[in-house]
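Just the one chain here, the form predicted alone, laid out as structure tokens.
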Amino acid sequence: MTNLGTYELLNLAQRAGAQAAEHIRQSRYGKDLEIQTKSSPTDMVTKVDKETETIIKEILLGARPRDGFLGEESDEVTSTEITWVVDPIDGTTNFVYGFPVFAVSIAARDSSGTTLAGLVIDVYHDDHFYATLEGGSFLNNRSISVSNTISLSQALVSTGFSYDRATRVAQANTLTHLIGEVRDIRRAGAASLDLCYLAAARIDGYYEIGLWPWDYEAGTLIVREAGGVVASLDSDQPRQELTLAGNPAIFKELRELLLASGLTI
């Protein structure tokens, strides 16, 4: 795909995307979520996730029939074109106690599963992280890049949890191994925005246990457009078994780390 192509591709997901933050934002208060569960009684989904994502999905396939969908709160719709990647809200649980970390996020891949597109928008902050394939990332109009922290003892890194249980406390017990090690550790609960964070230098590092693609796929493009690594202990690719992500300088040390720490996948 040209360039042109990939920009018209970014344009219509920016456009899919403000429509999906505002229709968040005008349905966060006064009204009742219709809050049920998923895999697990913590792991929570609102009417204002399914609503969001049709929005999306109407939107990008009005203007592309013969594409692709896949979308956590949908059935996908498979095409040999392009598939659009969508997280309608990434932190549902934020967003329904209201704190003020929650996504959309909107990626475009070819056939071949390369990513072309990315957007991620921050809703509370309306913030807009987005990369196109070999054309930069950015951050409202602003060219970002990953961090210059070169050890990582002074790194801050940013983590997750599993809505399992017993994941979670394996995910502690990792998190043990790390926490004396670096600078500090985050834990914000939106996969999506980790990652921007990543990218925008507000963070050095990032790694977590479950994500889909739908958690990474926008902001592994945004990491790597500004300059930063993803990918997986044994693989150059995200998985989801694990998320691992940093700066060039620190990635290598932030991998060691996790696996001396015992973290197997």
Ligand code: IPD
The other form holds:
Amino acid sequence: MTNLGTYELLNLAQRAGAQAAEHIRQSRYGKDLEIQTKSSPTDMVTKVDKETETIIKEILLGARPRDGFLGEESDEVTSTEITWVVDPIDGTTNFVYGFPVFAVSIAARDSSGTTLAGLVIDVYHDDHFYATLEGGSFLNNRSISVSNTISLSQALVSTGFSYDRATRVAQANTLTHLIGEVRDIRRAGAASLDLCYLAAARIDGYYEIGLWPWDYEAGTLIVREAGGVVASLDSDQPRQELTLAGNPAIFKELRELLLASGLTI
Ligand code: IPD
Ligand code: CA
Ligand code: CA
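Okay, that was the form predicted alone. Show me the form predicted together with D-MYO-inositol-1-phosphate next.
Entire complex below, previous chain first.
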């Protein structure tokens, strides 16, 4: 696809994302959210998650009816053309509590699986992080790059925890191997924003087990276009088993430390 084509995809994502973010802002935080649970008693979904995904899906597929759609809250639409990968609210727990770290995440991938455009909107702050393939990464029209921290001992590293009790206990165990080796740890609560914070040098590294494509697809392009690395332990692509990311200088050290901690996937 031409650069013009990827910008058109980004523009459409911006249109859908802006309306989605406005809908989330208009919703009353913490009230009448019709909270239900999904994979575990701590895994919440609200009516705002579902409404927001519907808004995004209608705008994207309304403009491009032949495209596919992979969203967290609705049935997949398959396509041989562009597929939109969408998390309507990444950070639902934060949204429910009014903890101001939650996002709309929209990515467009082609039929070979290459991500062409990615947008993550920090809804509370109305910060728009975005990238197009080979077009660089931006935060509100300003070009962004990953940090230049060169040592893991000086690195601020973010992570997250699964909704599954046994998995999060194992994740906490892995963390005990890291906490003494890094500057500090953050758990912001929205994977897409963890990746964008890495792209904007607000942190130096990030890893998480158990993410889905809608959590990491847009953020991965934004990190890579900002000069960072996103991969897994045994592959150069993030996977559900592990999303591992960092600036290029600390990425290898972080990977080795995770391997030394006994993490396997
Ligand atoms: C969650 C957030 C969280 C991460 C979880 C995700 P959701 O997404 O990204 O930071 O730790 O693994 O499931 O459920 O709020 O869309
Ligand atoms: Ca998510
Ligand atoms: Ca979500």
